[in-house]
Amino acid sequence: MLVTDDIKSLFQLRPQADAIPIDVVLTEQLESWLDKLTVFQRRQLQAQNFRAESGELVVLVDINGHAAHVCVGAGKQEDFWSAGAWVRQLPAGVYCLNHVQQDFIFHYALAWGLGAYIFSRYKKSSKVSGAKLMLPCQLDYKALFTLIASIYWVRDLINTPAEDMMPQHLFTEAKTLAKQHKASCKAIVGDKLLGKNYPAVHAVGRGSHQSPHLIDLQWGNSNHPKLTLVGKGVCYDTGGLNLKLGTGMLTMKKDMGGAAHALALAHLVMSHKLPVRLRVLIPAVENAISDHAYRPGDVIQTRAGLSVEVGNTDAEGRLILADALTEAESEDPDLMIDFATLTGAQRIAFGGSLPAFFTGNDKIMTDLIRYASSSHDPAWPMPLFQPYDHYLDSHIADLSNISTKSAHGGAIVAALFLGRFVQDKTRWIHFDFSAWNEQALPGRPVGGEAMALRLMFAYLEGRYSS
């Protein structure tokens, strides 16, 4: 979570009279643009039949064989995540954006950043070329580095083993950060669950070896409004005694991925000093396989008080968050706020790289579209559909954890379970998303992935700079 040194590596941030200029040309702006270059220069772009499509990179040398310009082609459109791809293309050297919006060189240095990311714990891997991009003087480095390194950090998070991102490891990166931050941070642990009454977080976890814990971080002015954030920490995810599929395993320690996604934001909060009395609550377990695990059929108790009948063991998620919920609307808080790597439906309907999020404010709802819009993090709006509500009805228990009427409409009921915990008054957004990045893509490597976290960090900001 700490901003390095191979982070800082990545820029350049004294002005340099010799870095090699990068110009980004759009299809339609390529004749123009080219009646703007030496001879020398149309004649090697000709010769390499650059046509300014998208993913088209061009270094021309001088007269002496040294890089002295990069032409990168955009296509219909710019995207600045293609400088993701450039920092592994362009050679050794110092380059500055040519030409570009002063509220976009943000943006395409993140994803310069971003794009250098490599998870090396367990193999030894190449680094980048040594391409450094020269930011402006204004550019706000202290953002944009911690912003870097808190994604670097949910990467870190999802890409580990499950063996080595156990309940109690969780645990641990918990209380690094809030040792950096001087926040608190405690666990409950394993049987202690039940005697400070979060019975469905013990369920869960109580079929592993590893015990259950519930993460507690706390910071800021108790005078400031609260903001609370809840993050689904899975650690690895059989399924249960509903087995999955092996194939459905393979990235199953990504389940964990809303509480990395909750650390980093909290990160991002301290780290700008928002004035908010912040509050990290994480259940991580694990959902194991063994003579303790909990049963198709069981009947859980929750914080809540609601009894829930488990119609399926790898709908596990949503028993333990209905906990960390419970005790969340305890305080009361200004805004709430979960994540969680909940459904396989919300990937169906959105595919995996398009987040979900819920909440009953219209006000809400509207900001963080426009948020999403203005950080290029894009998420999109669910319903909180009421009337699937009764498909959480249960003949044996308050509620069941899975629906009990319909295969359809999986997201929102999930959703829905979740809102049985939430009083109506409270000001809470739900996300649901894939945490992972399923093909690599320009600065987002196939792997674990922040989606979503500039976004709430941006709307955070907003909310509460003011």
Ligand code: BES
Contents of the next structure:
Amino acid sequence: MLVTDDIKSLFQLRPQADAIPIDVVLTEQLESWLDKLTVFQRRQLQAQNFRAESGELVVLVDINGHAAHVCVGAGKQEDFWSAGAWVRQLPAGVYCLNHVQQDFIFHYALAWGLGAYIFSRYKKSSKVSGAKLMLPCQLDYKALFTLIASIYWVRDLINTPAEDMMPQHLFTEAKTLAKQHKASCKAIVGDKLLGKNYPAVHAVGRGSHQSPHLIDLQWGNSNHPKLTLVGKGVCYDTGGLNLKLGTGMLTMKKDMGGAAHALALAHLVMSHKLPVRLRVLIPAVENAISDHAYRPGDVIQTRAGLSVEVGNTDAEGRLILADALTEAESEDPDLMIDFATLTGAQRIAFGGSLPAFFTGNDKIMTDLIRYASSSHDPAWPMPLFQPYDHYLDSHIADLSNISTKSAHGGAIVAALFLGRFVQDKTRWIHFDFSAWNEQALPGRPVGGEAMALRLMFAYLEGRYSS
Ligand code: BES
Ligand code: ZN
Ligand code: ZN
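For the form predicted together with the named molecule instead of the form predicted on its own, what are the coordinates?
Let's see the whole complex now, leading with the same chain.
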């Protein structure tokens, strides 16, 4: 999560008079904009058939043949994400943004930085060309770099295959984070989870030769309001004995995406020294098959004292989160937020790029809608629809981990399950999301992705900054 030289090298902080300007041109402005150019420049654009359509990029040269101006098409609407493509297309050099609104420059710079991301742990691929974006001196470059580093970290954690990102590896990552911020970090591991009363985390994780962990990071002044982040850390989700099909299992290294988000958000909170007492709880397990694995039809205990009939071992995330949420709530925090790649149903309802959040607090709901818009980091509410609560009824236990009555509304039913372990739902936000880009877009390569991270940091900054 450190700001690396690779990130810094994408930007130029010192003002440089001969930086090559980038003009972002809307189709409707094309004619008036062309009028301001020299004949030589217009000819070059004509020769390249520049129409100012989205995705077009033309480098104009001076009479010596040196790059002198960059023209990019914006189509009907300006989109800062396009800078994620420029950083890969432009030759080495220092560039600056022309005629871009001040408050958009941060986002263009963010997209520029995110577009340069490469997951290089196993494949040494060539780096980006060496194009640098010059930042205006008033831009908070430290905040920018920290944000880019946090998102790179989320992507790296998710993209790393399960074999190298098991519970103990997540614990190492959390300890490294704690060290950087002088936070404490401990874990309850393996059979100790039973003695410390995390029976659901143990039940889900016991089938794997990789010990389940309950990771617990704490930071900040105990007089400040308590903020607790919980992340689903299923390092691999085979589905358990209710084994997934190959296609569904293929991307399940990402099932610790919630944990990655909780850690990265914690990094942002601590880097910006928000006045909170922060706690991060990560139940980390592998949902594996073996003769030790928990079974469909088993009744397991939870930290809250509720018994749960296992209708499906593939609905494992809610079980481990139940224990973590019980512990989180025992301290009566001001706010608790959980992040989880919880259901396929959420993806079916919203598609892969739009996270869903649930909360029992209408003010938080409207605030998050507003912050999602202002931070350009989308998310949308789903309801904690109480009439479905009885779907979780079980004949032999306090509740079932799946709906016993309907195959529909799976994301809501999962959220209602979690809600059974949260007494005060007005202080709780639950995120269900995919944490994965299915298709490459500028600034957003295929693979692990931070979603709603910027949104939630903006919200927390607004809520807690004095
Ligand atoms: N990790 C999956 C959910 C998931 C699937 C997230 C695909 C993103 C993409 C979760 O553990 C799961 O398997 N959920 C089941 C629950 C069902 C058995 C009630 C699901 O959604 O099918
Ligand atoms: Zn599952
Ligand atoms: Zn899962």
